[in-house]
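For reference, the chain that follows is the form predicted on its own, supplied as structure tokens.
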Amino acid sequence: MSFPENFLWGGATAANQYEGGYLSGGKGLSTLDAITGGDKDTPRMITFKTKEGEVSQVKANQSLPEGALGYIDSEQYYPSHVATDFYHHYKEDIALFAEMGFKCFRFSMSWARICPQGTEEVNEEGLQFYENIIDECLKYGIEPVVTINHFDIPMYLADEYDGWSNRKVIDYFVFFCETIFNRYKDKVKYWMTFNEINFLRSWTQIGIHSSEPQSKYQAAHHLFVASAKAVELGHSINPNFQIGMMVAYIPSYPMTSKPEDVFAAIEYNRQHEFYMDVQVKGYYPAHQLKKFEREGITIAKEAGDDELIAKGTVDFIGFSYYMSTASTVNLENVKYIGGNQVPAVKNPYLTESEWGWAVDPLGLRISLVQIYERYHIPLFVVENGFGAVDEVTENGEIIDDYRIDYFSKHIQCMKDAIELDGVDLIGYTPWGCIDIVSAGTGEMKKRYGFIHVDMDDQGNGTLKRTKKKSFDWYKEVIATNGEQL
């Protein structure tokens, strides 16, 4: 068989898009729940008040103004604060993950439910939450996988600190996974720190007002301080634990054989590999001081940081792959098409989804022949999956033959990655293993699971769970360990 024997099959979700129980149980605010629904017309919004006390929004990808503070409007929709209620269903849900026939399950714990401020003050009954949610895990034999930190900051260190620009943002972060690490220490073995840390860059995601680039890549050096420092402060607590970083994976094509093409590819590709090289290599790779350079940006580090960076290097690679996308000089002749965060180039020889999202199996073959040519560790395709709008027949079926297609062809290029190229793959989590809130578009409508959860996009329904025909294809998939597609 090509797939190992131990091979970590599973599903993969956010609390901030999953787990709802807004404010329930002792949790503190988060960046994410001040956004707003939207759709793929429609930008989600954060709502703020302004030093003068008015409220206002700006577009969820964009800074707020210095001052401004994260708000929650009565009359405003946010689907974070139900999203699709795991909060009261986790029995249910882990129940028919274990019937897929899961061997572990990703998500992530949102650091404002454990530390309602992100502070020194710990919620308990944020902590036996998370214990439940790996007691019902391990029940099944289920392994946990948990993502420490998942595209979001306690707001009121994005209100007070300025988020991730401000160093002492490190030492909260650091004491809320000793916290974690030594109350699971015998329970979870697989963390990641950072969820995609090379799309964090706002105020949603990492709580920083400003969107100059010296802010951001201080920020980011503020994040690799504070991994190295999780990293290490893990393997301390449990030798065993196995803790991983995770970034978006979009690898660009040349869209042609002109040098000049290739050489725009390889800038593109860098913009993920530069912060691979800094958890994995444990250094900034020369290419990245020289953009330093040039764009007038200073880092300011403290005396001992680079040795963290480099002692705090990671076990294993957790990456996301959706899409790929394709890079030219000739921008005159581009056509942007949707994009996984950021906006991707119409590549001629691919289809796209309904989100415009260019679908690429082989793709996947190929992220995962570079990245483990390039770093020799372990890998992990930690999100991979299909949003599209699925219809409920008239005796409540949901015939979601396209999904079947997508997985299939990419579980394929798995087997070939590790079969025909050698690389050393752990485990796959699908994204949204059950249907979720969207994060790029905060709707419903665009769903990846292979469980139904009735809920629109204004919070409308009975959160009734359903499986869809993909349901009992994936179990096979599990059963014979990948041979069966």
Ligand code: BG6
Contents of the next structure:
Amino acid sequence: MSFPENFLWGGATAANQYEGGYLSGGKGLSTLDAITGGDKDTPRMITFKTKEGEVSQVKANQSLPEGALGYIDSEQYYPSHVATDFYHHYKEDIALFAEMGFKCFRFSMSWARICPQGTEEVNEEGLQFYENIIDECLKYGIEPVVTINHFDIPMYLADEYDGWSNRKVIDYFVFFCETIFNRYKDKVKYWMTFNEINFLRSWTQIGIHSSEPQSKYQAAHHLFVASAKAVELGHSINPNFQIGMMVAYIPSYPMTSKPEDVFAAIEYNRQHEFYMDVQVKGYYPAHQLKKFEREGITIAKEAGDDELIAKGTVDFIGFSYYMSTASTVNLENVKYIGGNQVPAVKNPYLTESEWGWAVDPLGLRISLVQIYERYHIPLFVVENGFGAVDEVTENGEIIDDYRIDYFSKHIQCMKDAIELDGVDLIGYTPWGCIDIVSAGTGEMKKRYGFIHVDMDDQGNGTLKRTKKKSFDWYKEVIATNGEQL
Ligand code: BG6
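Having seen the form predicted on its own, could you give me the form predicted together with the ligand?
And the full complex, kicking off with our chain again.
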């Protein structure tokens, strides 16, 4: 058997894309609550009020004017408000996950549900909501895997503090961690601090008004310090905690054997390695310090930050893998295609999803090998999947053979990485195991789940859950511990 006996098969979601109940049970507003829906061709927008009181919008990855406040405009549609309503369906959904045989379930906790303003005021109803979810999982023997922060921040911290650009937010985050660590210390073992930390760069995700590199890297420093403090604190609360980092891993291949292309790929890959180096090795890599020097970026650090970062290294690396890309210096011949958060270069050897994400199963084995051989700590594939339009047949069935094909090839590559390369892989949680809102486009049409949810891009639908063909297929994969693909 190639997968270890206790391998964590499961699925993954995030609060802002799944929960809904955006004002229920005492929850405060999150930045994501002010981000509109969109589609492949229409970007998601931030709605805000300027200092002068004017309502306006910018693209979700852009800068906001100084002093702008997040704003909910009743004329607009915001997918996070209902999403696919895990808030009211969690028992039904977890029962379906249990039916598939999940060994674990990865979800995130909305900071604003627990600390409505992100400060030190705690909302017991929010804490209880997550305790209910955890208890429901444990009832079926499903191990909860908690992402502490997945792509959002309480709006109050964005409005009043300029989000993670302000050092004070570190203390608030650590308070939030302390609250949940203490509350769930006997029920949750696996934690991850920040989802896709290498993609955190704008108001939407971290509440900062400017998305200039200087602001982005200063905020990243605060995220590193906060994560390191959380790791230390978590271990002191329960030494059995396994606390990981989480990175979006998009390996880039040299487009040709031209040495300049090889170097271009090295430079591309450094963008995610930087975040892993800091959180796993405990220091800023030399190439990043040189880049800061070249680009005139100065990171304001306090005495003791470097020591904190060195001490608070993580126990495992969680990463998302959807696609690979290619690097070249011959930019005139390059075709840019869609991609996860950042545009990717078309690799002529690969096909893409409808959203332009390259399908590359071997890229997952390549990623596992590259990461493991660089860091030598356990790995957890916490996101992987195929976003596609699913058709519901007249009989109400969803025959998603393309998804089964995608997963079986990727799982085979994980198997090879364990069996042939000796990678220490502890688990696999396919993304959006039940249909949820797309983070990139805000659509429902781009679906990832084994379970279909009746909801459309305008927020219309019965929210009825239906098993897709891939449901029974994945159930069999788990039942045979990955032997039958
Ligand atoms: C990852 C995120 O980048 O990719 C998820 O962690 C996201 O939140 C997933 O949903 C898939 O991206 P998208 O844009 O298809 O939802």
